[in-house]
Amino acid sequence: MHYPAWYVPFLTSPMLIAIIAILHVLVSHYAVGGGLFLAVETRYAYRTNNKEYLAYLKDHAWFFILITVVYGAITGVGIWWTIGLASPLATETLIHTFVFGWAMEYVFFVLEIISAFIFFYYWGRLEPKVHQAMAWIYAFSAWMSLVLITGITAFMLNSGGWVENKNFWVGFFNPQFVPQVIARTGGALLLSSLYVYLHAAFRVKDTALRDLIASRSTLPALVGAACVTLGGIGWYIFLPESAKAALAAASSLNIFMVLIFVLTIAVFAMLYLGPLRHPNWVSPGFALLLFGMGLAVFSAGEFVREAVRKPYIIYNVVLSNQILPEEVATLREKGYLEGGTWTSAWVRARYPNVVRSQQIDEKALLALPEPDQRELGKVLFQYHCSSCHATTEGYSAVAQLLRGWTPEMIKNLVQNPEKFHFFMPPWAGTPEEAELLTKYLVSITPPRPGGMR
């Protein structure tokens, strides 16, 4: 415990991360698939000397850069800002573990930016071969960025054998690496086609050109959808046991899985019946519907992927409440408040009378007035529980979850959270601190609803 807690009212900090991350992912995958689309289609347009198609591709390249470079960069910075505040220990662990991987990703990212700008701003001033080369440099660099980042994010879901030997390559080529690279590459292809349909439906007036764009974008979309399905199956096969159990136990995740399954079938059907068989179907309304369904599938998948990690942020490495698993026993012995840099300083400044021989006297905490005990319990909640729970209102609000519980039931939950719900991290404090947290939770828990016996 070396960092202060960042409490986000109502939403909670992990949900804020999830919102920003999903908004970023929906564009970052387009940055990969869209780059491949521009590379392949620019080559085709030059080879067939299709000037109308080349003009459209230049127009699409402007849209592509505006969305991926401007919006994508802003949300990318937003992710780093939120994870640094909400999950500092996990962020530190990922940076230290994969510093070489991050360095490689930054190199490819710089190549992306340079080649994208040359490709667009020197359009018509470069030889066709050089112009196409810029597009392919961008496409390769963007895909390599996806591969490198996927290795790191897949590590969070299943760290494999890294815990035993701390080897970079063992952590990077974790059990989830290949399935997620396949799924994300497929998602990039699928999303890029959906963006192309949407853009072309509103920007292209010539029916023949719009039909050409629709038909040439459909095969990548179908291949992408197949890769997403194949990668998703591999993702499930290589889930840790705890993640599979969380997926089966959470009703909300079950709903999302059904939603993903149904919408994926619908997207397959719409791609086959629409752009593949009837390119003229790609109207603004059809493109918007298909685009919305694709985003819904992708967003639901990202939410499920994040949610099944509990009780970890990084599987077997960092618990969801910013504690290393090996720290739990020590904190149970010397105290959660004493074990944290910020909590310890706060207690010493606020209650110097409970400090004995440079240590917080746990028994003295229970001799404080009741309001002070509840205040200490609130601090314990903020550091130990608020990574997953809001207080009285909001996402997974603990007060609503405990409505009508007796103090004895709440105390038992505090002392043994993982026994009540296996996807909760274990209690990492002393019995006295459990009493303080219990008193705080009892004070905010509403009574049993009226009319119920």
The other form holds:
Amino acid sequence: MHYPAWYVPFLTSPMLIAIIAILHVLVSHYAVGGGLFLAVETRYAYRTNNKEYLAYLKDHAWFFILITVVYGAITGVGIWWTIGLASPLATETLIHTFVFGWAMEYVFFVLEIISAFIFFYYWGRLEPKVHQAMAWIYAFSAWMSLVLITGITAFMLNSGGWVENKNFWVGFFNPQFVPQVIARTGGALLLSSLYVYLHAAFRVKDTALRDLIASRSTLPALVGAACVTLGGIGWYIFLPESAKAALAAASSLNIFMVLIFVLTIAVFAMLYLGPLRHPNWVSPGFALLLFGMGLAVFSAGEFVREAVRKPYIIYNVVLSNQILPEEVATLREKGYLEGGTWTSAWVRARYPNVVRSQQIDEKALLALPEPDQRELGKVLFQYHCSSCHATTEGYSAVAQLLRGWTPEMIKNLVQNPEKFHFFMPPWAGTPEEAELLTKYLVSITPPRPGGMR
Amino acid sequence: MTPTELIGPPSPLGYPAPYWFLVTFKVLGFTLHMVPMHLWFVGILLAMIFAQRGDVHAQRWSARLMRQMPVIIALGINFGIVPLLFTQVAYYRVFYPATILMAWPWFLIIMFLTFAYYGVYIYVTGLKDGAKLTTLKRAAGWVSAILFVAISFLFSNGFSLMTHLSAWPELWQETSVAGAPLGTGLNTSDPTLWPRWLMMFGLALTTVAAYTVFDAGVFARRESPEYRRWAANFALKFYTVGLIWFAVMGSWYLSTWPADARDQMLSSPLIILTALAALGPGLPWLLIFFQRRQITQALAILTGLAQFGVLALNAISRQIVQNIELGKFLDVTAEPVNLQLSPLIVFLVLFVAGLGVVVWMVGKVWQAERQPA
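Can I get the form predicted together with the partner chain as well, since the one above is the form predicted alone?
What follows is the whole complex; the chain from before opens it.
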């Protein structure tokens, strides 16, 4: 509303965020857990003077850099890039609230990058103690960046008392903060072990060494899985009521939750039976299967985390269609087209005859020819609805959802979306604008499928 | 439709710190970002050319630079976060609309960067001892070079569109569906775009040349005296070319400025800054000139610092021009401030502590470098 709405046909622009975010977390957690793995295991290898293991760790460090420093770093920036395009008002709010949180995270990013490169490129050229110190600097910095970004992302799910006092620390230490830090730390440990199994299964030919790697990585994996479970329970307990209800109501989320539950049990079982009891089971096939299941759990978890926030992008702060909750009443009174920066400019440029005394005359909108009314309805759809709905085809396409509805039913929905579905934002326009949007939706809604008895 | 109609309301949250603080970090971050950014923008291109067509020293230079490139890129991306962060704090009302109008090209930067970065890694595997630069690896290097040039063009588009508000209405109406931008626009109608981008190319040439001296004086201690002499000559030649390029494109860029920007930047007191930004590259050039027979460590470090100063002057004057251009539409200094004092202090403490850790780590590397191989 304050910003132009980026139209991404079929997919909707916020889905791009979801895709990139999921791709990112699969690596960013490894960037944290892998750092801890390298720090702990390098210490162990030096202490036991295990040269083969040290050689493996160097090989793993190269793999780690290629995955995390390149792909992880770029997709991390990519999320930021995309949220600014798809959800500018939410990004504006987050950045004005947490700029110093991000700035603190940046300090740790710099430490991560420098320590990671020194750890790898100066392997064998630093004293063992200094070499290990580099690994620990990396591990600590990576974990701190997890903590800092979790404060911000958890705020989006439950902003807690921030709405009342707008205090940085109240927003940062929101009710979701501790559970999510526990869950994400556990996720980092678990996922890094899965990466280690995968890497070792393909790279290590010496079975004794592979067994050592497998068995040493299992305890962190199990501890990680336990933390994910514990954090997950905390996550659920501290969910806002609306998010709990969304979790229960949306069938796709039900499926994802079952998937997460089943796959987590399977991963537990495979960890116990495989690397813990029979380290020699860690073959490329086994490691790939375990890795794939781990990625599936993480991807589903991230999708659920994003989806349950509806109707907000930031709980109680920014609605999913880029409106502040406190703006709704004003927009209902003076009109969404008038209140929106870009919609207002659009109407004034295209339909100057509906502007009276510097204001858009809502009554005059309904006197426009029908095609123009539908066009304005489409403008309203783009700005009010397209954050969550494609038009005729694609992600949650509105035409498919309304198939067979009568104009009265559609109008009723347009005027009261939050009453039909609590996870939809409220209508933020005048009755005349609701009429325009209804006309547009009616024009694209296909009839009820034929052949049904 | 007037461009000001397209600027949304200020954030009810206000700035979390005074404007001067935000802009200081923005300019400092951009200056830091420019060093590695210049090295990949022009450096990779030159490295690819010299790897194929250069003599033995040119090939050596190419290999040295490309071996360092993964670290350079990582640092460059990291340093780029700071100016982008503070741009989004202080310039959000123009930054978001501008990037949304060109959303797909802007989004492509991430894709290009991923491929370009991996391309560099693929190329570098061909530089390892006993490895061979196969056709595929060379191709990966060239793809990276081209992608980085493309990225720089897209960045110039984004940041020039941010101040070229007069182009917004037409661009928006031409590339939107029912008022929602498709995000396919580019700022090619802006007369400042091409000279601005090409001027940066010239400045990047000078940075590559200055870095060559810095590298030869500080990092390339194990290289032969012949290589170091070649590097000095190469740097002098390329700095001179870059300087001329910068002067020509800079003059062109200046001629495309809006009248008010020109008036202010060419009259007292800002004329001093304009003059310093224009003449600044003369100092590193002189330092390189003095080292044309022999690069010394002290002078090499001084050359690097002088070039950093050149980039800082450039970043400061760009910032002022940006504010003048925007001034017609928006006063970015006028927003209310809701100071977040305690998070700011925690950040500054962490920043200083982090710098201390970086110094410690670099010190350990320095010691390791001084040990016999």
